[in-house]
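Only one chain is included here, represented as structure tokens and corresponding to the form predicted alone.
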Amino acid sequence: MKAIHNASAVALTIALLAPNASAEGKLSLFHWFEYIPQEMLDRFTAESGIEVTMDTYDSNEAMLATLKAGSMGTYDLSFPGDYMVQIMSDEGMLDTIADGELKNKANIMPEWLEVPYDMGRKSSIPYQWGTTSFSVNRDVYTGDISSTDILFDPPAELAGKINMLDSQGEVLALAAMHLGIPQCTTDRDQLKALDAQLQTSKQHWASFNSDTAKEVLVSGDAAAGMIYNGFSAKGRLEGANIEYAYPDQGVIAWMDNAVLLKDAPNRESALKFMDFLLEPKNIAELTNWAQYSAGVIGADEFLTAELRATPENNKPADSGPAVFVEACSQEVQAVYDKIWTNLKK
């Protein structure tokens, strides 16, 4: 996902909750932004005795560009979405973990387990996956959504009233599906065509904002906008008359992942955590508040009959192709960095 802004620290101290609990350690988490429940993290202090703190970020780049100026040993885990777990990789940022350090790592549904930015998982678990489209508010708009122009080249009813997510990775992959151009292109004209798209669009855009991509919506300070399926649901449901989107040109998919951290100053600590994130009662629970999808065998039958039935998570087979986002060679990336820097003054 992208720019580099600085990151919310929003520190999160969790007391010990069970009076005959002694703490036994400390864990440091860097994570989304309104992404786990706190009664979550306050059952797994109740059970272990590890006191958690947790700063939170609102995209991949933002919590990389955070580590990469001087927070590396600072924290335990991050949660990266899978391309990003691949530079991480790429740039040393990430431990090993051992074959029998998690007890529960055959919980791992195996489709998540054999991926290409992490095969074998060898630095990380699978945490929560999605989509990436956008949602319209159907009181104001009641026409078709099924394309990426009402993103790229709205109706008038929208124009002006458009929220994008502060999400390089995601924005100019969807842009990129828009103009039916690959991701990753090193083609100069399609480069090009790119970044006019954007610096088009860029009119018709009220914000960009990731971690009030939902309360936009509800407030109707944005009459749509680009958003995640989970955020979209959450939406829904708290009364805004928004559907979420899956356009013919298709939509971003994406995999949250937990990552151990290279010199996690708590680390027997971390893998206590992700053992607990491999239980499927736990994911579960996560799964049902943030409202996506676990990557955990078993967590199915703990999942709520709500959430198997929202539309947000369930994509028409008619539909355009839910696609990763791709990581760049790092010529690709520089010209994309500009692209999205010219795009963000």
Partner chain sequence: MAGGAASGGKAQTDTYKEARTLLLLPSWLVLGFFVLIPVFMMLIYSFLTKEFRGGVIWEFSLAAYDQFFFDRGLFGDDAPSIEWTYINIFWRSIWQAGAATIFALLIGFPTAYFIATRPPNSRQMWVFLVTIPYWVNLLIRTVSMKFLLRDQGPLNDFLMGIGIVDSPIHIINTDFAVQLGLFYSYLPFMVLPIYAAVERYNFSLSEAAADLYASKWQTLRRVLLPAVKPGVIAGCILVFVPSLGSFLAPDLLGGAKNFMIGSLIEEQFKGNAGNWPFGAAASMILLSLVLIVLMLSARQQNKGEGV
Given for the second form:
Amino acid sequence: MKAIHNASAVALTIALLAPNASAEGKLSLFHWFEYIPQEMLDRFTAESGIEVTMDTYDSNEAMLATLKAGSMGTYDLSFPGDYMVQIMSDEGMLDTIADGELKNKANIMPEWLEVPYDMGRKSSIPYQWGTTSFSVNRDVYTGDISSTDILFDPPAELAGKINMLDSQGEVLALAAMHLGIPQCTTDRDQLKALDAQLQTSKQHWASFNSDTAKEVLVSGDAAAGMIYNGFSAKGRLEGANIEYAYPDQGVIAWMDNAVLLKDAPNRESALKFMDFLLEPKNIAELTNWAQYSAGVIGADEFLTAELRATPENNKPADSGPAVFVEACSQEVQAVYDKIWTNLKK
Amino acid sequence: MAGGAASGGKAQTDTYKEARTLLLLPSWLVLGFFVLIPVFMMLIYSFLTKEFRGGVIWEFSLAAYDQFFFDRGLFGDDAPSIEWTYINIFWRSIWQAGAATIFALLIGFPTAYFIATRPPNSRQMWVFLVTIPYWVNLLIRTVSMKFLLRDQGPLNDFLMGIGIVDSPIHIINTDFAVQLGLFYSYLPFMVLPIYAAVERYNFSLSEAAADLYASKWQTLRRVLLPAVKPGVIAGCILVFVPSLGSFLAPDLLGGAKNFMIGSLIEEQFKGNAGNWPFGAAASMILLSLVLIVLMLSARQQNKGEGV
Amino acid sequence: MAQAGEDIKNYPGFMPITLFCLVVLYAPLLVVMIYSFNESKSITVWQGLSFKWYVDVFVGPESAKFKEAAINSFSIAIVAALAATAIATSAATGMLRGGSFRGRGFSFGLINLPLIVPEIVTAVATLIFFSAIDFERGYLTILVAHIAFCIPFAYMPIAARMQGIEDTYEQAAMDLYANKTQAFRLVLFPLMLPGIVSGFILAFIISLDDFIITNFVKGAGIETLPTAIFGAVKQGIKPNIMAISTMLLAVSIVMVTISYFVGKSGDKLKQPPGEK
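Alt. form predicted in complex with its partner chain, vs. the form predicted alone above:
Zooming out: every chain and molecule, the one shown earlier first.
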């Protein structure tokens, strides 16, 4: 079908279209924004002859929504976070990788092989893992940042200059940690407290943005912001005097994964790309760029010394726990949706 | 729709009467198939049951409209009361779009009038000047607006440089920024229809009024304005309607802090919520709102033409 | 009286407002143009004149993506505008030269439907429709969606032009034994041409500029310039985006200038009221 589209495009616009003659194979990725360097895709194309196209999204939920709204069967791989792998698997959106189909599967670190959301890695491979909390511009605020109060009950210097991620799952999870209540709780008083907390905190927040989370901190448009650890490290390397916090209440941990989508139009290419990502050298190159952590044996030796030493990647031993976001039941999710709408109404 | 009032007029001749159906058929087919049927489907979807995390179940349900109009508490089992959340979102959108329309009218009317009263051969050049920015991608214009309005952006640099303000004015991520963005996005839509109306205006009417000792401002208000009212209404609609459903300006300039109708609808299909029937219902309510505005203005338009 | 006549037209304050209006319209574009020549990667610091971002657009790491997006955008815009203009010309002839008939109001409403329905609603509705009929999203879905919503934009100037053409021209041709097809081809069509050109250009620009609908109906890996730019600017404006914008602005100015001169040559025949 895709070929037909391309053919019609060529036919319709002979004068303008240079036909893609050399394509040996194709690969269609649905990926997070700014999460893989173009150079790496180019190298994959050079090595395999497979042409890669990529669309981007800015939250797990947006990816799910787009796929459910008729995009299944058009992408080969997407890169959901842990809880979203579970959801997609429950929705029947993932294909199963048979034993032996991935020749580099043995490279997956044991602790990332038996993961609750995909036991034995039947449909997914680890991509990058990291944490989400917040960063503070140290030129603006020099005080203690070891509490989630920075976001939810900020000091005067930061109030009104805070950017939040535009991601329901992570904002609500962090708010729950701030209040010390369990995620996806069914306790009505706790849910009410969560709603009330967000209502009070909202007055201190300037914007909701995920894809500009780094940019607003670098440009100084925001003085503090909820952000992923590696994204913050990149911001710091771009010259912003920002410090990533590991608050006492804890941080959100996440593992993004490459998943094989059901009805993938280029299944073979997708598996090749997964193997490519499981090569220690390749995933290390990606990790050096993205500034998070890999889940592949042998990748460490290719990591730069700077990356291994970044404060963003080294969680202090005395900081709070790292907690994965949970997928809530339909009933709790309905309440979460309400709270989120209340927050943005 | 500015041209709509004009081109919707009566057919002048029936030269091609026999071929009429054939001539109209392509437009009926394309628009019927790719606009009318989809909108109709959306109407149907708004009465279906939502599927968890996106999609619909083919069972009749009023849940989407119920969610829009009735508040049943955080857990959905309180006694229903009026739900203000979405009404407020709609009201905010109306207010933002309305403010943008008023800004556009305040700036656009004098501009259109000024252009229309230039010598005929230089008018084209002025119109040209006003329309060029409109040919630049809306996205880029909105983003550059954001860049311009930043706390450390060129506007604040300029204002502080000439000493009007001491510290940067905080504009970005406020309602005002959204209104400015909408105003800026659609300003030419206000200028052009008013320009067309003023250009057709017979200035001997103003002269007659002046001969009767009407002051200039009285002439403007009592003679000119009623005469060019259709152009003004067309301009207001062309700014108001697209502003109402816009989500670029709220997202980029308003910091995505508050839902507007456009972002609320988008959220249901591409964001967290994944509630298709609700998104469809909100779309239908928005469409009804637009149709009401159009009908009201059509009545005004007819009254205006009666004068 | 001529002096008084001029005076009665002028209102103090209107000219400054007009100039203010132009400043407001052009300031953001000027910023884009200036910073597209900035040596620095930062958008906040000026580090001297440079063309490197223009080079970057053509040979930089993202050049392949933008080239493909530009090809998609322009090919879709050309085909969509051609189709929309043909459909609109045909529809305008039917509407304005077809006598009165039942359903004329409905037909007029249908033609203008894309202007009445807010774009976000059209976008979502089209998405639902394509996904319901299992029309795989890609180049073709963008193209048909663009053809549909470009029709009213092409129709407006064409119909306005046609209304200004007296039917005596065709009548005269037919009195001279031209059949109806000949009358259309040899008389009406040349007279309508300025309107048709304006309609084509309007439709072309509308298609080239569209983001919302395209974003909803595009398929995997297919980008148009606006969606590619959106993807890039969401993470902060980069100078190469400003360079692309400046070039697009130049293209647009050329297009508008062409339509201006074509319109001018058409004016010699007859200036229909209200047409620009």
